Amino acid sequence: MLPGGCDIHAAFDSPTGLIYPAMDTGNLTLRTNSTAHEILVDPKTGRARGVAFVDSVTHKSLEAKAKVVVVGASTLESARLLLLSKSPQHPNGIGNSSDHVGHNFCEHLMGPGVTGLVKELVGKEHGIEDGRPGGFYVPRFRNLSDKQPGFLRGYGFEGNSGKSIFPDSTDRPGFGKQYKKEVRDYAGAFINMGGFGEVLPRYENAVSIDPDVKDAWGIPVLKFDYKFGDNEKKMAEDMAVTAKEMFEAAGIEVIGVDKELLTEGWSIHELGTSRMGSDPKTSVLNQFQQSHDVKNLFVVDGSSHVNASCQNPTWTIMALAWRSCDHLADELKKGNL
């Protein structure tokens, strides 16, 4: 059994799956309590030469030199770091000759969904854990073959059912013994699902460095110019209607329909801001998540995504990062970096 996970890595986390194995190689130095605020630039070549950071405990400024700088701070923090890293060769931020760093920010659209009750399961005995999977996923079906009027792209549904400690509906009658009976009778009979849609990437949806506000370590924070458009609002309307239709078609009693679109940023699946592409004029990174402008700079998180799709992005982020690392290793062996 591995610390914090399991022997087959089903319960994945970065320390268990990535950091511990890397430390075992003897080639990793891990420095905690460190807040990076600038990618350092060689004044002669314009290449990245390391990272400047602040010790978050002592507030002391330090530097780490590097032959190659790999940024993986998550989409928003990576954008902040690139934009803060200015030099005569990079007046708009390192790797930002295209002026696309911070732009094309996108995420996932959430909120609309449905809650239902499977009547034939009410009153049935359920153990605390019956061994049955309760989660399910409905893949995207909009704008695959038939064009959907009103919006581009599409969404899927993520849902769950099964045993819960208390009923999803809080209006169950009773108190004390009667209330406990209601909880037992209805446990395992509820089912719900929510839409998970794509937010279109738009240049005007962007983050930039706030000219006035700084964080606890004196580093300027991000300012957001980001909002959902008509496409997202139309998609949200369709989510609610379709979710209700699906439950009704399955013979599930609909006890609640959520139509409200959750506020921007709710999904915490931030993507874009350093988009990948073949044209350095309209993108920041190449297919290996390597900066067009600075060959020894890589950005290996969700920054490179050109859109959000409607799926969870983590596995795609990790697969692309793996490919980038393989490419980096090959380039170092060849002496190209």
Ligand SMILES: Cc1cc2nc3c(=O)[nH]c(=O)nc-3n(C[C@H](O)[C@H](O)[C@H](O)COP(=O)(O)OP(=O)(O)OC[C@H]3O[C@@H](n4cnc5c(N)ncnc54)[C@H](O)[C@@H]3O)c2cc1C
Contents of the next structure:
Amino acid sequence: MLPGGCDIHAAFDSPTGLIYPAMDTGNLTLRTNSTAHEILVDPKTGRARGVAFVDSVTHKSLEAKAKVVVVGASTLESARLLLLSKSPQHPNGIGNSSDHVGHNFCEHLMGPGVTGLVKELVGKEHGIEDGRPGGFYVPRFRNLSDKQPGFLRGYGFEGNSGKSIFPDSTDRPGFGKQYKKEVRDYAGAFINMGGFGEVLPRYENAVSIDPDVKDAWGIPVLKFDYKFGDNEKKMAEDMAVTAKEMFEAAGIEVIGVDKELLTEGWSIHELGTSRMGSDPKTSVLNQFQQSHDVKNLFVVDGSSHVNASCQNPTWTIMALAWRSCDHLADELKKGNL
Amino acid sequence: MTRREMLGATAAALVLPLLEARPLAALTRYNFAARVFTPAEFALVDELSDIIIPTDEVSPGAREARVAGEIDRRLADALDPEQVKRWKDGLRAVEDLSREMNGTTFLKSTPEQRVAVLTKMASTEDETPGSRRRRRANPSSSIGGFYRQLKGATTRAYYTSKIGIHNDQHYKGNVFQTGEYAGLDPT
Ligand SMILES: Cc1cc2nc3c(=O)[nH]c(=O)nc-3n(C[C@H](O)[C@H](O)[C@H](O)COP(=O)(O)OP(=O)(O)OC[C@H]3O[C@@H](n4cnc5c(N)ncnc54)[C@H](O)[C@@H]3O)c2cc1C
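Counterpart to the form predicted on its own, namely the form predicted in complex with this ligand:
Now the complete complex, all chains and molecules, led by this one.
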């Protein structure tokens, strides 16, 4: 997928698959350039009554009234919005009687992996290998039937191989005829894979409101207290060792092993700041991503994930949002909200 | 490149006959379309790219694939204005190095002298094979950094050109298969 979505609407993206169809119902008003900074509370009931926002072009402050507030600003921005929404009824931020909003921030572990050369493929002519939808995938195998001494949970491998429209051999050294020949000969002869692991959700990994720094609209930004722990480091070591072992067992010449963990935040799969659970003391949302504290407040994004597991998150985010919306529609019909 | 442009380019690549070797006059005409490079800079990039990827027995080189024009186009569309400056500084540094080594400009040097300049520039290249992260290395402002940038941009432009894709790589993806299966038989 290219940035900006698919021009010809052949691939799924939110505008194509969700927003335009929702507009077609005639029941959606889209207000763009609107930066929400507070969920407003009805002082009598403690329930959400709307949202305060800034028009990001005119900088005007505005309010929108609502029967139900559904937040989907992403794992980080939703936490920020909840924490910013302080009121006498919700002094810790709305929906935050558990003190769990912003906590258990997690994501994925990446970096360690292996690159190999399949000698038999050097100098081979192009075939039609490029029509494949993607690379290869090794699902999680650690801590399923075995028990790893060094770490909990596990990781999968994502990899790539084969010739493609743009040769994968262009980082051959040098220049000139020799370089050109090497690019040609080695194209499609490389194979690589990298680990994709779970960063454990831990209470102490958290985001909170920065007391000093504000954004362009004067809204306080988030501060991060987030570090990989021992589990992540041990898991990363295992990724590198195991990746190499797998390639060697497959008869691939290993030409490089990456051992280093990419830095915290690299995976750009932020999750877990308003976790879901059945106990209102240790979680923020119920199974329908509905606030335990404020029944007409929902958070339908990556915030609700209790852990990152080792899979890409978006389909799960969307599936949960869908379920939450069905529940919401039901509750509205029953007059419960 | 937007997806639409890319689709357009690929479709065109499939129907157009292969490019004939172009005389220099055509290049000069092409030169006037440069949006970022001056004619002198353009000529320098054109020559540098053709040394990095020259014509060989399989396929034409970077000059014929109009690599310098593509680099100019990408720079003109770049979001980061610093990029243009880095290129202009880099090209000036190449000229300085040429004067220092050969006592004259890059284009007035002999072919051997030009290769010597590039060899010097390339001597800082990181040759650790197989690191999946190498291409993310920050291009620094040094001459070695500019060499990586130049080689990277040349490579990218060449192997996304019709000549690179078809004449050199013999790419077979996205062809309408009428007869026998044209793919790889893994057995
Ligand atoms: C480069 C990149 C590649 C990725 N690749 C994959 C992948 O291959 N597979 C996968 O599963 N995941 C991938 N992800 C992760 C995926 O994009 C996210 O997990 C997912 O988009 C999160 O969905 P969300 O609904 O939680 O938040 P978002 O999709 O971020 O939506 C939040 C929306 O809220 C808006 N918003 C935020 N704050 C405010 C505010 N104060 N007021 C009003 N509006 C606001 C934002 O503008 C945004 O439109 C990738 C992420 C990145 C950055």
